[in-house]
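Below, in structure tokens: the form predicted on its own, a single chain.
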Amino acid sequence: MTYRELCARLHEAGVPDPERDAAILMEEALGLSSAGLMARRNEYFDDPRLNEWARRRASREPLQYILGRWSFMGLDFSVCPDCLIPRADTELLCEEALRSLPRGGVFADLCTGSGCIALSILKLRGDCRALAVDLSPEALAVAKKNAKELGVADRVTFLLHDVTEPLPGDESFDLIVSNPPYVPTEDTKALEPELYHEPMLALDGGGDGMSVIRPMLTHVPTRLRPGGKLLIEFGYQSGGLVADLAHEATIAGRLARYEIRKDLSGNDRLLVAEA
């Protein structure tokens, strides 16, 4: 098929950005640079891998799972249907974490998934150590693979645990970060087709989207060192709910202060709280 034929096929399937995805699929499958593809965009290619990838993308399987890798914070991560796909909005959380961690800091990443948050921080801050926690053994396997590939496996401990329950042990942290499930259950019934390929365990946040965030704001602050920070990503429509829960935690003395930060699109996206 030609580039234009692939674009038309993806467009007909309802793929949101068919031109971009067609270019990425052809470049990766055929080993072409962007300039090389432009020079050969009218050429017909009968390549088995390209044909299979085109079929999968037309069925609305995420591009990232087809490629098996995706970029986050300028780093390359292995991804598969056992974990969420890293997204650009989550880089806001990582950037705040990098600013917040003291020299030689220790932090925890709850609902680590592919490990993209914890491992990016470790890669960019060679002085820090991390605890990466997830309920899914399959997701932790992906995170462990990424840790080895990025060369940070010696500075991260992985823990299989339900983060709605208090963390085991008594270690305290300079920083705790989380990108938990936060999609309200009713909203999971009307997601884009690509999202149904991602693990629902990592998406469904219960009736109001707060089934993981609510208990976390009860027990997680107790594991922060004085002045330590808690960063939680949440859905763009949930800023009010998260602010109410953070306010309750402040009144109860679990947090000293908090603020809600906006994402690149101007939507409420990140809770920044301090113990």
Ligand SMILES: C[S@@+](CC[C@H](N)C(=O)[O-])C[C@H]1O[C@@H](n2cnc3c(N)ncnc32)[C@H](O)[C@@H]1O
Second form
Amino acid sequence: MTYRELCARLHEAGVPDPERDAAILMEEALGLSSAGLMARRNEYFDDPRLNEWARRRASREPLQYILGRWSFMGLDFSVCPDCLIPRADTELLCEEALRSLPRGGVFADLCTGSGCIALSILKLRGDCRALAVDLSPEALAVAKKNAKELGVADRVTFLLHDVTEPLPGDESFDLIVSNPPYVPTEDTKALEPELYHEPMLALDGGGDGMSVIRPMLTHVPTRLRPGGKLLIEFGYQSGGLVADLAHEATIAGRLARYEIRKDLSGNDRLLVAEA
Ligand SMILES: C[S@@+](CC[C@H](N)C(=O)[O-])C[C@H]1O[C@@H](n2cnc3c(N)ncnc32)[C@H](O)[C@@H]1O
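Can you swap the form predicted on its own for the form predicted in complex with the ligand?
Everything in the complex follows now, all chains and molecules, and the chain you saw is the first one.
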């Protein structure tokens, strides 16, 4: 097939950005640079891997799972249907985490998935250590693979644990970060086809999207060192609920202060709190 034919096939299948995806699939499958593809865009390729990838993308399998890799914070992560695909929005949380961590800091990443948050922070901050927690053994296996590939495995401990329950042990942290599941259950019934390839455990945040965030906000602050930071990403519709819970936590003395930050689209997205 030619580049144009692949664009047309993906367009017909309803793929949101067919030109971008067609270019990425052709470059990766055929080992071409962007300039190389541009020069050969009218050429017909009969490549078994490209044909298979075209079929999969036209059936709305996410591009990232087809490639098996995706970039986050400028780093390359292995991804597969056992873990959520890292989202560019979550880089806001990482950037705030990098600003907040003291030298030699110890942090926890709750709901680590592919490990993209914890491992990119560790890669960019060679002085820090992390605890990375998830309820899915399959997701933890992906995170462990990524830790090895990024060369940070000696500074991260992985824990299979339900974060709606208090963390075991008594270690306290300079920073706790989390990108938990936060899509309200009702909204999971009408998602883009690509999202049904991702683990529902990574998306479904219960009736109001807060089923993991609510218990976390009760017990997690007690594990922060004085002045320690808590960063939680949440759904665009949950700013009010998260602010109410954070306010309760400040009145109860579990948090000293908090603010709600917006993402690049102007939606409430990130709780930044301090113990
Ligand atoms: C939204 S994904 C985030 C993954 C990754 N941190 C990221 O930003 O791409 C949420 C993750 O939380 C995990 N998870 C869901 N419920 C959990 C729970 N109760 N305890 C621990 N992990 C949970 C899922 O397995 C999934 O890996």
